[in-house]
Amino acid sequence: MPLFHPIHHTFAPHVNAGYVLRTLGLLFQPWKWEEGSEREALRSALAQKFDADVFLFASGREALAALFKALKGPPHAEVIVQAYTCVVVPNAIHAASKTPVYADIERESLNLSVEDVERRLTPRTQAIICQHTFGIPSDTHKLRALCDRYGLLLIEDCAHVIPDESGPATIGKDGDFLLFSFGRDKAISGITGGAILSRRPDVSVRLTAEEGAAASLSLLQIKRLLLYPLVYAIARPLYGIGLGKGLLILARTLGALVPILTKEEKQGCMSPTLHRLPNVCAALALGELKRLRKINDHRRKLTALYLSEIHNQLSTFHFPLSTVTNRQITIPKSIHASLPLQKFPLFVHGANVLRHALKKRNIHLNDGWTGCVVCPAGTALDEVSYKRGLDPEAEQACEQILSLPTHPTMTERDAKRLIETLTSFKDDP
């Protein structure tokens, strides 16, 4: 492997050449990017695979604030949302003028403690949140016969997995509603985009209504985003002599690149406009959906390799960190090797340091969900009803994570290149 070619979780995980060729066929398709056959396509698509109405927004955050626009309910109505989040989550459920009330995870599994969530309940709850972290299936079962009990809503956030017919069988099969994001590095990507999928007649009509009054992205937002795969795939083996950092800040500067989130995002607010998927978005989303059991294959095969390489070498490898204690690496319990992890999680304290000490060999595991309990690092918690000690399995968990990428664009060979470089830390990094 060239010295200067990357790891990475951000860098285009999804775009390798036939992304690259796909979105260069459509650039030059304009009449493709507003209509088209596709959007249709990808709705029927979603409705069969999983036997429910489909609604498609140019983004998750935004197919999620639909959601709860659509929703009846009191004023304020609460929803529960795990601790360690991303922060557009908060920010749409904030967007229809509801509260979310965090909930603490299982440390084992990433996801939602159900004991945690009933001591949140109160008589405001309408819905709860249920993220299938990183892929790893949250406990739906659980959690359905919690909300038949109370009379709640369940909600599924699909964003960093779509199953495919080898599972994992749980995923999609409990929730009322099924969240699904399209964006840049999640289980499949259209660059952006994003979908709700609602198993209740009353909702769907009034979502409906709130697709059909979605606005469209400006033919130049378009032209941004499809230009996204193509600047990464030129940056991205240039980044590790300083080329790629150079032409990616560049191209931001020129505003050729749409941020994945803004700073006002960030920041707790989220724009009241919804938005529609674009076609050229969904021609992209759906290919990439008819590849699924391709993509999640691969997934499954680095997920093999890394738990083979950790109980091989790892489990009992400590780091050589000064500052740090307890060295040992350690990984969630409920991760197994045929699950299609989006990443898989390791547990081991100085985790920044490490990523640190990495980052000076290329390889880039800030991911954006490390040091935070509401993500990215730098979001203002007290705008998004967070309080520092609510959740302390969430917030321990943040700061000892540490991902290894198993995105498409992630080879075996790279797999064992990271693996090789942990193990070889003989010295404080």
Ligand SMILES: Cc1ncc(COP(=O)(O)O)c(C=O)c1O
Second form
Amino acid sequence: MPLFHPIHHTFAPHVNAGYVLRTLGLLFQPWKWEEGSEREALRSALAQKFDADVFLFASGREALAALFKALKGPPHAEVIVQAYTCVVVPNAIHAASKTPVYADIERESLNLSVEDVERRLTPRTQAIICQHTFGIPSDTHKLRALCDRYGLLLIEDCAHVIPDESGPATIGKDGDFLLFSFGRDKAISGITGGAILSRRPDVSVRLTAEEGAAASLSLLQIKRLLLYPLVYAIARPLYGIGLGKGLLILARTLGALVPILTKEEKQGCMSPTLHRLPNVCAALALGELKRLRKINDHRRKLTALYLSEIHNQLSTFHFPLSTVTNRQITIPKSIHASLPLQKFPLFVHGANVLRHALKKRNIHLNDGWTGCVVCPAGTALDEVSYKRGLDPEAEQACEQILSLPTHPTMTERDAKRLIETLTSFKDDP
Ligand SMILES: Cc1ncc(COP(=O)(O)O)c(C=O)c1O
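Write the structure block of the form predicted in complex with the named molecule for the protein whose form predicted on its own appears above.
Next comes the full complex, and the chain you just saw is listed first.
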């Protein structure tokens, strides 16, 4: 059975038996789908935990777009964003008629280089978004100091990580605004959803208006969202024998699944309509927020396991793959065992060849964060204002990155199987 069971990043990573039962329970209570007490309960829990005003939307990207609309500022105000990011981030900046300005990343943290941010400042700069990539903390202390010196706003993009009482202690402390995502593969999952947390009362007033004016998702759309955990719970264990893939293709063809990203978004477009967070997604996200410590501890355990296994077994490996010459694995230096990583990144030349070889063993490591600096691969870079060659470090990193899963349904056994499979490639990829 373990060979049928896929190792993956994206096949409903939060969906275990408990999640399926909670979703089934909610599927049969349609009166709770749009409205109910859970949305306000989620709002209060986040407000209390992060000491900020909380505004809830149907996705992280919509929450971010609402913030940019609420920030006002001069036309084409500039927002600094890191080069290695997701297309929905520059799209949300453009949606409010602002301009994304890319700053370099540091390879050892996959986060903003503070020195390069300072070089990119102009009189039009309004805000800096720091992304805690895959849960690696960005240097918010230095960025806060920079923002204070130049009168800028600091937005912490916490889509990949929500800190708990064990940390990471610096995340969520210094930002004027925090962004959370409750997307299906993020820190916690409400299937979809997002929040912007504001510590600026003047902006909170305008965000209240943005949330108040947001449209509701249709009941059909909500039903499609609720089908996602159920379809994957059936398809996932059947993936290794081909049936699972067939079932997913069928579900997509019948329109039963909502895509994470549309073709238009990859072309740099975002719909101007913002939506309220459906109460049912708030209910699922709230359930996960209550289990945050457990979810993060699981991620910490897998982070520690990968670190030690890679040091012990893989760091001196030279994979005999294709024409690549230097094939040694390296780990970004900022990673340590106590981080609740959303995924564990490592660098290896020929990462794509490895991913292909792994796929044949029912190990699916394409997470959408490879092959393009503004992810996923195939994003129209011109449309998102990224000029090729701007950040060679990021362009190289996204080619060499191979990320290992740490999500709630990835077991220690799976992690060991993954390392064993990688180890076996030493002789025969
Ligand atoms: C870094 C980052 N920020 C923001 C978002 C937006 O999250 P959502 O998928 O909820 O719109 C994403 C994911 O798409 C992301 O990866």
